Structure formats: structure tokens, C-alpha cells
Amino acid sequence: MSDTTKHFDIVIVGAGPAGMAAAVAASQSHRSVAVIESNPWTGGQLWRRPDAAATPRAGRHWHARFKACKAHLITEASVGDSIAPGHLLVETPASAFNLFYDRLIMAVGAREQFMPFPGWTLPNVFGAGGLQLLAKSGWPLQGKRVVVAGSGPLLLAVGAQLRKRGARVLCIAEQTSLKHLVRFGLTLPRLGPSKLWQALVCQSQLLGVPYRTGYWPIQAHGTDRLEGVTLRRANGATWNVTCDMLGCAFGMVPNLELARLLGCDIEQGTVRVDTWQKTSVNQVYCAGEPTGVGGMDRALIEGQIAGYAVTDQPDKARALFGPRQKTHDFTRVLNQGFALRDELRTLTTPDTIVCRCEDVTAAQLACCDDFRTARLYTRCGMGPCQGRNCSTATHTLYGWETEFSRPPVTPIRVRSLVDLSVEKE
């Protein structure tokens, strides 16, 4: 085999939460594992510092089973294109190689939805879960001002963070009624016990701090940098707060784009598995937050599932059908607790940028009647973030679909594309 062929038995795409689980179920058979992680560490965005006191006992926990297990891991590693079935063309800083698998568990994760409103482009607007990786890695947040808003129990997460950092967290505005909250509460401890713990603990931390509901940000006011944002109530009501910071995310969203690349079918936003986690495609498998998003937990045990089902352990995957469900549970209390209320579809102006890479504007794209169009005629998604964010804003915004998926998934050198071929055994 040469240096530009690699071929395992399963490939793993993801080394978070349900990255590592499944790589620890694989590992428990005779079978080759390899796992491939984009960023420098495992753990994902939840777990990136294995070895620090400050990571939750869980992600220790973790750590060690996948250190243990022995799987390959190939870090900073870009998945760019699949020219066949079972097969990946992958690039590193140091090189670019064909991946042949016989089969393959994707385990992407999500990311933060964001929803363009006027000002939300300015500097040190921040998605929330974005800054509080900026104050984990020892951004320096004392003393500064910050507002948390949007929707989610991320929210309460990431406000704690920065609190115990040194900011001064002036509020958390979540868009969801209290109506809405109190239902989502009263099933925690049937559904999510350790949750309401986690809850429970991050409202300590912010005693002091207000948690309005009902309310969110409808302008991000500055020139050269952020000085302050306005948060509209359910009734009308409107509050100007003077900040330094504003950490904003309006909940998760899968990420689908390599799902899509390998033609597994998506519906409702979510990639499709049976009990297995098997997807509609050959030998392809899911877990995670693709087929939505429930938390670590349900990660976790999805992963396992898949981990188990590719490697012909079925009884050790069917054990864990009962808790799975649990989890689907939670998920779905957890999406219709932090709907995203219809006021927020009308918060663009004419000249509020929707796709920030291209600068495209909301009146830019009033002529256009889907998102293939929008592409086109403004060239909104075709900027370095290929779509991720606008798409799924359009989406919201005007309903939109976006079911395709071009290679490259992730940016990768012209290069690597040019000088390797697919090179059969």
C-alpha cells in the first residue's frame, strides 16, 4: 500500500462524543479502526482539553476508553471528497492520501444556527458556543461586558463560563416563553436527570445574573466594534443594553453536508437511520447529532449502537435500544421547548447581510425563489464557509432547502484534488 492508499476495515469521521464512542464498541472486535478528527484534539468542542481538570469527569472517562481502545487516529484531517463507495479522499497539513473503508460511521456533530438581524456581523458579536471556546482557551473576558442571548440550555452553559472567567454577564435573554420553559423543566427529571443537575449547577453560577424569557435581540448597535444590542419582548417591549460582548446562537444544527455528499437520505433536517443506525447508503452508518440533536448523551450511546452494528456485535447494540429511545425522548421535548418563535423570521431589514462571506444582503435576495438561485445571481453560499451558515439562515428565514452537497466538504489544498487518484488494490 502506498503512502497516498490507506485502507481500514471502518473509518470513523469524528472524534467527539460519538466519535469515540463508537470507535471504543468497534474496537472490542478483530476489526482495523480508524477514526478522523478535523481539529487537533478529540473530545470535539464538549471535550477538547482530555486532560484538564476542568473537563467533566464524563469526557476523562472517555478519553481514557479511547486512548485504550487503540483506533488509529489521524487528526487535522479534512475529508474533501468520495470519488466511489467506500472510499474518502482526506487531506492533512502534511500530506493528502485516498481512505478505503468497508465501512464507515459518520459522526460530524452540529453547529450553531445563527439568525442574521441587523448588527450581527459587527466585531465581537460571537456565536455563544464560539465564545465560551474563546474563554476556555484563556481569551481574556475580565471585566468585560457581555450579553448571552438566543435559545437554548447552552445558553445557561456558556453564561456560567464566562462569569467564571471574570466577565460580567449583564444578561441571558431566551427567546422561548416561560410558558414553554417550565414544560421543558418538568420532564428533566424523568428524561434528563443529570441535565437538570448540569441546570441546576450553571444557576448557581449565575445568581445575581438575570434570565429573561421571552426576549431577544433584534439590533447590534457600534461602528468599529459592538457597544451594545436591543432585546425586543413578546410584548413589544424593547431594552437597550451597553455592552462589550454578545454571545448569540439560536440552537444547533446538524451538520449534513458529507451525509449528503454520499447520497444517505435526510428528512427533516436529520440524516435517516434504522435501529442500527444504519443510513439508505451500503455500508454507512450515523450517530450523533446528524440524526439529531439530543445532547451528549444520546451521542454517546448512538454511538455505540453503530460501533457495535458495523462490527457484527448485535446483542451488545441491542442492549442499548432502551436508553437510545430515552434520549429521542428528551430530544423531542427538547425542540419543541426552544421552538424558534415566528418573530424572528422578520427581524432582516433591506441591508442586513444574510451570508456574511459574499456580503449578501436580505434585499440582494428578495428576487430569488430558492437557494439555488440565491447562488447564482448573488453568490450567497459560495463563500469559505460553503453555505453552512446562509443555508440554514435562508432556510429559516424563507424556507428554503438545500439538498445537495458539493466536494469539497471542507476546504481543501487545489492540489490535493489534482495529484491524487484513486488508486485500486
The other form holds:
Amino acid sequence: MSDTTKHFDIVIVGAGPAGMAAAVAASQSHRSVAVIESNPWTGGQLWRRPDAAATPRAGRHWHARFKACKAHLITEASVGDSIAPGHLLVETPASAFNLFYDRLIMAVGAREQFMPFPGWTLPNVFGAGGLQLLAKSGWPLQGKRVVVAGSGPLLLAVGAQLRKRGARVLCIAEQTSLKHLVRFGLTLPRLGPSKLWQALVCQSQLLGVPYRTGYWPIQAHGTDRLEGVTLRRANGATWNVTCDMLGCAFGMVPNLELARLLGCDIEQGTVRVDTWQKTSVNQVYCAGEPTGVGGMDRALIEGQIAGYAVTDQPDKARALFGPRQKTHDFTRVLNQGFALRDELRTLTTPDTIVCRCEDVTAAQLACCDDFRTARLYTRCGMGPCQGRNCSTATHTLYGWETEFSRPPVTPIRVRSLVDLSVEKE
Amino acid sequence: MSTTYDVIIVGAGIVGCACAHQCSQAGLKVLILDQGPVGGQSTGAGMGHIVTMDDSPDQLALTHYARRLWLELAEDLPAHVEFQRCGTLWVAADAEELDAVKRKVSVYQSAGSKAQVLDARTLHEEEPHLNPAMLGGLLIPEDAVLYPPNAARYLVDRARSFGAELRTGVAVRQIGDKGSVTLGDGSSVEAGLILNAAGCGAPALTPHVPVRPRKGHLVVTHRYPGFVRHQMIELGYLKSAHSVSSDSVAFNVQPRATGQILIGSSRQYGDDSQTIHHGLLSRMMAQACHYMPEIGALSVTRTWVGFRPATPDKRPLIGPSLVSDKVWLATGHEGLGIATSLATGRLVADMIVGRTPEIPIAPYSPARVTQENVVHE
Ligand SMILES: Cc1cc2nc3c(=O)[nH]c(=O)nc-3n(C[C@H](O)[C@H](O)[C@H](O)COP(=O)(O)OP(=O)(O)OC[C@H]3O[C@@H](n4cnc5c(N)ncnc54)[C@H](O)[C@@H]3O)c2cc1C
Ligand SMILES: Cc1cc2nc3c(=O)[nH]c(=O)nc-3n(C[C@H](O)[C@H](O)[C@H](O)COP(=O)(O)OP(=O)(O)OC[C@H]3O[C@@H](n4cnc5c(N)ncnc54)[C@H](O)[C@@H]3O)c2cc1C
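Now that you have shown the form predicted alone, what about the form predicted together with its partner chain?
Once more the chain from above appears, this time first in line as the rest of the complex follows.
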């Protein structure tokens, strides 16, 4: 039984900035702490790398603190299902185990949002993050003509990275207008993470990557693979760019599957938490991107607050309430600055694929009233991505809500469902 | 306003839709109502196996008739109904079950259904991923699978082409003995006849309807085209499905047109919650791994539960209710409602317009259920 059952006082799901910070804080108590991470490496979106020493300074700092703390780290382990309150099913490449906890911190991050437009499913059209991963993994990019399009500060980070790997980044097309952006940029110095933003802009400028605001992709061209993209501006003008690769991302959306499965209240697309980062469900806490996509500083602070709160160290938690407020202000500005323009909701034509796992087109979805009937009649959202992409796309396109999540949280082997023990220890 | 409808059908599950199709095709003016979308309850949760079963002569007559109607309709079904004549393969795990195969083959054949005994070698040729310990099987080649909610939608669209009216998102609060329904907003609509096809919701609308929800779990995997070729069921299913008192699981897998595999099944009374019973789910998956060891490595993308509208004697209720000759029933199909929907629709229409039904209808008459035997075991 012992290798299929583990018990910790505190279980943290996710070893990104939020989860690592939570572990560091929670470890300053006598409670047992475990961190479950589906990736082989810790660090999350930002710092995930085989070699932690290669991460930026903040990353090195937090990796060192995390390593030094007593939390028990289990990598390549995905939380697949919630069996009962206090009981998770976790899958590893070789097997599965039952994980019992007294208190849980969800620090499961966010994912890129894709928007369907004609041609977006052509080969060589990627998510911006996916393109960055390709770059990191050593994919040959030398001399490749690349367009990065969509929205948010990440486009700059991705553009800069691609440039460094020798790609010819023809442009970064940011859908938000200069007016919005200026407002965003102007307010920024009063807020915490300003340096980051400036660094991003400077870096991409220094590398000679043109940053175009108020442009968005309306069509990717090509027959069996990408040959070019048409960008549009608010005044109606279009611009055709011949390119080999296109990386698109329209901001980030929180990962809510686990929170939904556990029954946590969701408000405006984020997990509702109180000042202690506690959700509406007893003993369940949440930190980082699922409570609001606001960058690394927010994730680190919320992670620490949650870590202190679950181990009854309220004073240490309280000391971080002020800094947290600043990051929340930053999140608000970020959301306003990069709000998606309405034109993006009308790019699909009847034969544009909206759910790419199940090849469901916009025309097929026309008969559906909500996400539920779409699932029922077209299987939209029933494929391997479990609706992660099309649920956000259809939310943006049609205003559909995803009211609940069906287990598993992540795809899980049949065998793992056999292995789960149902009796509590 | 005076009555304009001959029949109001309450419930747009596959049974209500099939009845709407047949009634409107027979010239009746039909209104079909559902509180939710078409096929959103049992029909959306079920497996879609068009199976002939021989638990009793009545069951064989109904399922065989129904399958014939599906095969006749097959040509017309649009692609999204995903109708595939993949056949049913009943798997024998021991000598006793192998004996059952030999008995069953003649039962099927005498009812006019193709049936074939498979020895161990042929069984493993047909389904290479089965556990080599399996001894043989019974192949019913004309059985099929389909995607139930789209089948229901197709049937209701056919009904509309014959003039039927569909209203979704309209809850029926009450069915009146004299042929009326009261809607959620308090208004009422009259008709010559009200057909209660509300599935598990039927007993709430008509007294003395002995239907209880029987919960079932299902699992769907990623796409593995060709991993499973037939709908396969263990013959032990007959033993477990019969026990109405205890929870049971059985090996039951279905190849989807998409290459995904549906894995079932479980049967449970007395648990009306939407939550997954992990103990039962675990047993169900263990059973699947026992019959197909390599299924253990396949990736599950979704698990869910649904409810079968079950009667005590495992036969559906089709025809006038005990309450009034203006209130009819078409429900209680338990785990065979998809398969037998077309037959149900045909029988209901026959009875209403006075055509001679092609099979005896007495076994399904709601009149068989008197007050005393309403109790479930
Ligand atoms: C390309 C890119 C560049 C960025 N650049 C910057 C920047 O320069 N500055 C900045 O402030 N922010 C930046 N960000 C944003 C920053 O990465 C996030 O704000 C930060 O990582 C959020 O931390 P987190 O811990 O909340 O989530 P994440 O970093 O996303 O970590 C969540 C972790 O949870 C794990 N996980 C999820 N589900 C499960 C599960 N079911 N079981 C087990 N593990 C699970 C994931 O594998 C992941 O490691 C960037 C993001 C991207 C994508
Ligand atoms: C896990 C599982 C697997 C199954 N596998 C198979 C299989 O392989 N083959 C097979 O043949 N069958 C199978 N079944 C059984 C099959 O799903 C049912 O027998 C069938 O769907 C019943 O159809 P129905 O139209 O009677 O009920 P439903 O589909 O439930 O339709 C009833 C409708 O009535 C509506 N309703 C209820 N009350 C009201 C009201 N007051 N006002 C308005 N509307 C109302 C509901 O919203 C619903 O849409 C399975 C069932 C389950 C749960």
C-alpha cells in the first residue's frame, strides 16, 4: 500500500513561481510539505529549464531557496483526479499513487489563449509559447521568417528569444492600440513590475524587431503549410507578410480545471479567494495565475501568503498584503491595456475550425446555444485537450461559459484508475 | 385557443424524438417539449449500442424489430449520427459461458438474426487485443453503434419535416388526466393525447410509473483507431445486469467512429448523485483490463455518469397509462432505450392510429404494472 499512498499535511500542486514560493513559506513550519509538478523541471512557465543556473537572477534566487527548503518535490507527476476531499489521484510515467492532504494549494498557472481565424490550423502556425519552446529545444530557426502576433507582453519575450536564435522576426503584431498601450506604459512606473516591461520593450527594440500596435492577424495563407499572413489595422488597411512561421497568442487564461473539479467558486474566469488565498472550499487554497494572470511578482507573493496561511503563520502572511495589492493593481492595468478588441470575435468564416481536436467548424457550432449543446452535438471540447483551447475560444467568440469540469483534470491511463484506493489510508 | 395538437410528447430524448417522428409521419399533429436541449439527459450520457438481446423472448422480439428499423434507416442517417454496423461480440471467459454461446446462437437464429459462434482462434483474430485466456464468443454481425444525441436530433428534424413542433427549454410541471400539460410559466396546452416520454423524469409527472434511475459510469479514451473492432461485452454481463439489488460492473467496450473507445459499464440503484463513484469506476476499469490487458495503457480523457430509466421487470412501458386513456407512456427502457427507440416510436404510432403492430405489444403495456408489483426488488 505504501508506494501507492502518500500523505502530507500540505500539498502544493505546481512548481512554478507560485508553488515554489508557497513551498518555501510553508516549510518554515513543522508541517510536512509536498510539491507535485507535472514537468520534469521546476520553475513553471518562466523559469522551467533543465539547468536552473541558466535562469534569470530572480529564478536562481527562488530555485536556491526552494532547494534549501524541506518540501518534498515530486516531478513528472500530474494531479489527474480528485477522489474525495483530501484525496487526489496522481499519475507518474510509471504508475499512479493516492495523495492525501490536510490542506491543498493550487498553483497550477495559466495557458495561452488561441483565437480561431481562417488558416490558424495550418502547419507552422504555432502558439507563441509553443514557438518559444521550439526555440529553446534547438529547432533550426536560423534565417526563418517569423511573425509573432496576438496580444500581451509575452509576444515581446517570444520575439526577442526567436531573434536570439537567429530567426528573422519580421514583426510583432500587437492587437491592442497604441493609445491603450501608452496608457498602460504611462501608468506602469508607479507599479512594481515596471522594469520587466521596459526591459522587454528595450530588448526587442535593440534586437531590431519591429513592434506594431493595433495590428492583428485575419488570415493565415498556404495550402499544406503556412506561406504568409494577412494583418489588419483598425482603419481597415491590410498588410500581407510572407513568412515561414507564425506564433500567435492572445494573452493567458487561468487553468481552472482542478478548481472546478474541487467545487471552488469561479468569478469572472478566476478562482475566488479571500485575503489568505483560501478558496470557497474548506482547506483548499490557490495562488498565482488561477486567481488572476498578473505575472511573476504576483505569483511569488500570493504563493508565499498561501504557504504562510496554510501553516498558521498569519503575521508573515499579513506583511505581504501591501505588496500583493500592488501586483493586483498591475494585473488590472495589464488586463485593461491588453483587452481583446471586438474585431477578433468576428474573424471566423463558416468553415474556420474552432475545435481543432475534433475538427469542429464555426458553421457546425451555429446550431448550438451553449458549450453544453456544442459538446453534445458536435463534440466540441471532447478531444484530447479536454476543451482547454476551444472553451476559451468559444467564450471569447460566443460568450459561452464552461460551467463545470469533468474528470480527469489531465488525461490519465486506464490502469491508474484501477490503482486508486478508495478507502482513506 | 382551441386544441390544435393530436399528441403532445413530453421529453425530447431519443424515445420522445422517435415517437414524434413516427406520429407525425402517420399524419398526427405533434408538439414535443423538453425542459433542456434535445437528447440532454440519458440519451446524451448513453453508449449508443444498437444491440439485440435475448434475456427474454419479449426482449428479443423488441430489440430485433428495433434493429431492423435502424438498418432500414441506416442509408438516410447523416454522417454525424456516426452509425456503424460493427456487430456485437459477446465474449466467453469460461466453460459455462461458452455453453451459453452454443445455446444463444440458435435462439438468435430462430428469431431471424444472423449469429455466429467464434472459437478461441477466430475470436483472437477478430479482436487481437483480447486476453488470450478468453475461450470464444458469439458474434451478432448486424448489431451497430451510433452517437445518440445526434440520432435524437435527426429523428426530431424528421418529425419537424412532417410538421411537428419542437420546443426546448420548456419544463412541464404537470400532465392533466384530460389531456393537457401545464408548463413552467403556468400556461397550459391541450391535446388529444399526452405522451409521457420524460425518461427518469416520467414518475414525477404521472403517478404509478415504476421507473427508477439506474446509474451508470462511462469512460472515453483518446483516439486508438482499430484497437477495438466490435462492440464487445462479457457474457458474465448477463449475470451481473440481472442482479437488481447490488452494484455491478461489466466489461463493455465500444469503438467510436472517431477512433475513441468508450469503456463501460456499471449499474447502480439508490445513488442519484452526479458524482463519480470511484470505487465502482476502479472496479469497472479493472474488469476492462482483465479482458483487454493492453487497455490499461490507453489514455482516458473523460469520465461521466448517466441514469437509465429502469423498470422492475426490465421491460419498457409503452401505451396508455393506468391514470387515464389520454395519458400515455413511452419510458422505462433502461439500458436499451437507444436501441429500442425506433420500435417504441413505431408501436406508439400504430396504437394511436389503429394500425396493426408488427410485434405483440402486450408485454410492454403499462397495465401490467399494478399497484402491488410497483415495488422494485
Ligand atoms: C513566454 C513567457 C514569458 C514570460 N515572461 C515573463 C516575464 O518576463 N516577467 C513576468 O513577470 N512574467 C512573465 N511571464 C509570466 C510568468 O511566467 C507567470 O506569471 C508565472 O510563471 C506564473 O507563475 P505560476 O506559478 O502561477 O504558474 P506557472 O508558472 O504556469 O506554473 C504552474 C505549474 O503548475 C504545473 N501544473 C499545472 N497543472 C498541474 C497538474 N494538474 N499536476 C501537476 N502540475 C501541474 C505546471 O506544469 C507548471 O509548472 C511569462 C510567461 C510566458 C509564457
Ligand atoms: C451509461 C449508460 C450507457 C447506456 N448505453 C446504452 C446503449 O449502449 N444502448 C442503449 O440502447 N441504451 C443505452 N443506455 C440507455 C439509454 O441511454 C436510455 O435508455 C435512453 O436514453 C432513454 O431515452 P429517453 O428518451 O427515454 O430518456 P431521456 O434521454 O432521459 O429523455 C427524457 C427527456 O425528458 C425531459 N424531461 C424530463 N422531465 C421533464 C419535464 N418535467 N418537462 C420537460 N421535459 C422533461 C428530459 O430533459 C429529457 O431530455 C445507456 C444509459 C447509460 C446511463
